[in-house]
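One chain comes next, on its own, written out as structure tokens in the form predicted alone.
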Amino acid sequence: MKLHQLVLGMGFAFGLMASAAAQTTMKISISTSQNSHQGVAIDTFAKEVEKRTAGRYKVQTFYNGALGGERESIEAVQLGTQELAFSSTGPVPNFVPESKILDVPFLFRDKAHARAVLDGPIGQELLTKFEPKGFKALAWAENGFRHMTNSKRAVNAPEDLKGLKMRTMENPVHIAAYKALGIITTPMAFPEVFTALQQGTVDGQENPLSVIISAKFDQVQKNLSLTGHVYSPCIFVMNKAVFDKLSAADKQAFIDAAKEGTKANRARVDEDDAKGVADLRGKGMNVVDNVDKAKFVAALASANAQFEKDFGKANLDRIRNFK
């Protein structure tokens, strides 16, 4: 044997010792469509994974809810039959109860509020109560403030949102704010809204700017108010057994790709919420920008003491106050 086909032998391999090492491949997904904040987050985490890890790990990404909506792959990564899913907290609750503080409205001031608050103590705190679930919680990301669209009626008050149907995310906390603000509630996984809306069997829907764009709710909704009523955070959640099977080096890979993900993530948000009402105008939706937001707090008193209830005022004060 030359010389040469030794080394070309042997080259062919170690490559094939080297893609037999690359074959642990994971999966992701997300409800929205790739061209969206959370398209940008996992196209961002799959890239960081793949590069800190040399290679031996590849996270294959889905779209468009193509594995099932948020609640679906959640519990699928609880089961185990998929490793990994970004997801806004909608469905969270449901799996781990302690997340559902943040889901209260008007509960931040902004986004850079929300962000610190997510970075810091209390959001490292709530990461932790994900394990004992099932689950290891990377990192929070972002979905956004919430909009309210409908086909019916602008709204500029409360009073305007009574008997509206709309499509709620499948949260109590949320669907306890809404019926208190005169809402006929129906909740339902993302990747059915555009139908519903479409179809008329509900008359608006509420979610973050990055949303209705990427999801061309433009298309089947006239009226959008800017209530900025909720904020909605989204997180990277893996299987904890999965997780734990990891080396040292690659699990610290893993988060710190979350990280990555995240920035890319909130970086895209702010680009969608800057350009997002001049779009959503250009594309024929009446925008109501000048929202009363202090009448929506007053209108949701008694929904926010059953929250103070539920979560202990402390609580709700400790992330209200925190700087």
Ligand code: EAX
Second form
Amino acid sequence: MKLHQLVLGMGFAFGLMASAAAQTTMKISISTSQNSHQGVAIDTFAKEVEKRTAGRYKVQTFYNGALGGERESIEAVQLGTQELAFSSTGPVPNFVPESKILDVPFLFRDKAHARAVLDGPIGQELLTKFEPKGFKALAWAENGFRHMTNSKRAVNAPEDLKGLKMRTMENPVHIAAYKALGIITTPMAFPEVFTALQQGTVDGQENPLSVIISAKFDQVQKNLSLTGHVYSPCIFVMNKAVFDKLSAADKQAFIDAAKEGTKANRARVDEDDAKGVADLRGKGMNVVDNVDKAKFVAALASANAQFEKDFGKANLDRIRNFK
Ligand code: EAX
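Moving on from the form predicted alone, please list the structure of the form predicted in complex with the ligand.
Below: every chain and molecule of the assembly, starting with the one above.
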């Protein structure tokens, strides 16, 4: 072997080693700020992926809808222009219709119930429904229970909602239910909501305390009612082709990293729920904390009858009765 062949050969071998050790960078995005329950979810995920793959994979984190709203991010993941996204289920039915059942109002009793369903067989089975659509759903996480805010009046009962123009997520289940409550629904992507509230394009919106606080909606909304009308799940989604190319061990690393992200996310939602009302009162919001939920449930009777038709009463009962 001539010297130049040896050098070439060594160079080739070295190149292979270098590429095996090379770092692959992926992107993940959220629509809320870094200092939020979604921020801790993706920051924890990124840190855990890096740790669990010995730095071979790095996850770059984007906040505040910097890569687009939730629908755009999920679409980018489906197309593969973005590897990962963390999103509420708001726009998910447009991609995976089976997820709709989770967006039914007053379906879950409390966070413990919702988390148990999502971590149990029902939630795990729903994760698999993402696969034929080009996603690997890594884990469920959450926004928490949604409450209503508006700039017009204190909302104590459904009759106070009549004629209020409220921004909703781009979610067919929410839209049908809120219409039944008398709300004038205006679906809109999250990054546009603050300005829409500020300019009065809409009177109100609904989101969990975690979102209301991190998005500073108290600056543009006077009234908060603790309606807790619907649980808002979130999900870690990954492009399926990208996931499928990982080694078995790396696949597990990504799933475990998402589970760690979920733990941090839920802990932060609990913290925000514990101190959120006092915090928002301190910032000048008028908070109605004794909403008559039975009246809201009653006002949703016709919408619920439709949901039972669409999703199957047995499927809804399976979730309602899950212990
Ligand atoms: O995921 O669009 C919404 O209201 C969501 O709750 C928000 O983007 C956080």
